[in-house]
Amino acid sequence: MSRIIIIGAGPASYILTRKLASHDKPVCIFDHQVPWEKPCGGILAINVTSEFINIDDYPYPRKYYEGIHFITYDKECRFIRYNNPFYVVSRKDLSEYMRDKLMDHGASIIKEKVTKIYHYNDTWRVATDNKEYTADIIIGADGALSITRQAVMGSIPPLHRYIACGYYLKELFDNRCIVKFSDFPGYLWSMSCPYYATAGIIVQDQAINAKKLFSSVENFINEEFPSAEIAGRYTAYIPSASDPEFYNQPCAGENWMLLGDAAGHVEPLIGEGIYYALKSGELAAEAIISGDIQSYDKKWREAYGNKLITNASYKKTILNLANQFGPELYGAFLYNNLCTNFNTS
């Protein structure tokens, strides 16, 4: 039997790893941090929680939400309720759901950072501080700067990422989801999750110095929540394609595959990346499966594929714009289409 190893230990490899325990093929998962908690995430939309997550199953605290509050950069203020409300989760909880779920499936996880992985005589090296692993098939799932992807194919460049930052806040009793745009590509946004709230920003990577990133942030905490506390602050890159054809690359090969976030399977225009890295799993699943694991390439493609393209299509338009006319245009055109288009069916 084929041994299968996995890095990363988030959705995609709860997903896939609960299917593959059906048919008998168990997998080795590492991960040196789950569970954790991933501040610029936790929304559930109607299609997770209607196709994998089933919320009323799930045992931990979860906000809910009708609808969005959106502020354009000229202060216009409109709230958006949606046909379909979503939950917002603690990412440190569902990844301890997680967890425990994949135990239970048999997984093995083995909580070591993996320092290098190579090939070397038909069979995959998975290092770390402590020892050396052996793989047949080698299955990144191991997020924006993924060391499997840097193995097989090289990492994604700032021109393909978005880079979020900003701040844990103490408990708000605001139960608003904001979204703002400003003068540059990309967003802020705040909401209360189970335990405490956050707020940040999201932004093309390089486009803007950290320095003014978190200033930007701090300016939006004193004008929504001036009486907030702040926690902590956090800062992490997002995969966003500013290319159609960045989804030319394959995602799978003879002996490896690439999943959610790893893969760049993330919505390009609002960085939302839960569903894709769990309806990856399912679709790698169902490959390896087959006997036929270079089939992923064509079931995501089928699957979600256009959906991604057409949407790196418009935002390359709209950096486009943006870089003509003024960074403000950006986030004109973006508020457009997510008060049109964003989950309001």
Ligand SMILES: Cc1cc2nc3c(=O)[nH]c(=O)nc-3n(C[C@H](O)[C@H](O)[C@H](O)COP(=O)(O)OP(=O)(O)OC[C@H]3O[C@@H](n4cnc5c(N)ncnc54)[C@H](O)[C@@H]3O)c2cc1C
The other form holds:
Amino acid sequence: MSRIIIIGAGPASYILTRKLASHDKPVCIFDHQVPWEKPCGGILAINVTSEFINIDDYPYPRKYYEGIHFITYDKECRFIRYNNPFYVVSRKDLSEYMRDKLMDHGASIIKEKVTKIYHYNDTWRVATDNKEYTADIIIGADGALSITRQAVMGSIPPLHRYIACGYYLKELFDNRCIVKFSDFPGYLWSMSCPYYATAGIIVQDQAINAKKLFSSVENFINEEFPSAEIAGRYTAYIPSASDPEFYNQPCAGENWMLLGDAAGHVEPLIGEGIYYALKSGELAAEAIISGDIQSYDKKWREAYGNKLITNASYKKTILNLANQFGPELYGAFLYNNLCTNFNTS
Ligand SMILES: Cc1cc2nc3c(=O)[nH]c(=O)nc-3n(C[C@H](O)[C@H](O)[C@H](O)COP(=O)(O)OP(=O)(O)OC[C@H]3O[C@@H](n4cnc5c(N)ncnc54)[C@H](O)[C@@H]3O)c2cc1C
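For comparison with the form predicted on its own, provide the form predicted together with this ligand.
Next comes the full complex, this chain leading.
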């Protein structure tokens, strides 16, 4: 039986491992952080709760939003009600939930950080600070800065990613999910998860310098929540293809696969990735069970590739237009996309 090592115990790994366990295919998972509060809005889109996480069986607190308050460039605030409201959860709770379910399915999670991966005599060597392990197949479910991706094809370049940073705020001071557009390729956002609130910025990587990123968020907090108390801050990356050609790259080879963020499978405009991580895990499991791991590439392209490609083309166009006619155009197009693509009423 092939020895399979998965790096990462986030959403992508969760469905993959569960499916493989139900076909008696054991795996070994490495994740040094789980369970952890990954920087994230924690929005579970409707397809997440309808296909993968039954919210009625989810034992942790969640918040429920009926729509988004958009603040546009002219400072107008408009509430857009969605036909399909969404839940917001804490990523630490979700991480704990997934870890416990995986353990119930007999998965072993080694709480160590993978520091090196290399190919040796037709096998993979996976090293941590303590030990070196051998695998026939490696699966990168290790997020936007994936070490597995680095080993098989190189990192996601800045052109194809957003940078996200912001602050955790102490109080649950507001029941709005706010998205604000300004003069940069991205958006500011704030939301309450069950235990705290977050305010942050998501912007094309390298479009704004680091100091200005945080000061934009601080101005946003001062304008919207002047009495908010800051509890911490974060910086993270989100894959965000700026050209449909990004998806020509394979996400599986003879003895490796990339899932979720490591594969770059995130909606390129708004940065929604939990659904794609879960779905990629499901499709990867089907490919492994069928004995043809490279069929994963065909499967994800059929399942959701068109949507990612279409939105990457759209992003490419609006980045070009914003370069020529002014950065505020990016926000205008994003607003239009968020209003029309989210099944609004
Ligand atoms: C600020 C922000 C807000 C977001 N908001 C939303 C949202 O509201 N809704 C949504 O759908 N998506 C959102 N996303 C995107 C979403 O978080 C990701 O797309 C999703 O978590 C991807 O799941 P994954 O399993 O591929 O990777 P991850 O969730 O990143 O999990 C990867 C795991 O791999 C582990 N790992 C990494 N490197 C190593 C290593 N070397 N050794 C061992 N383990 C390792 C990590 O500890 C982690 O647990 C947001 C992202 C950001 C940054």
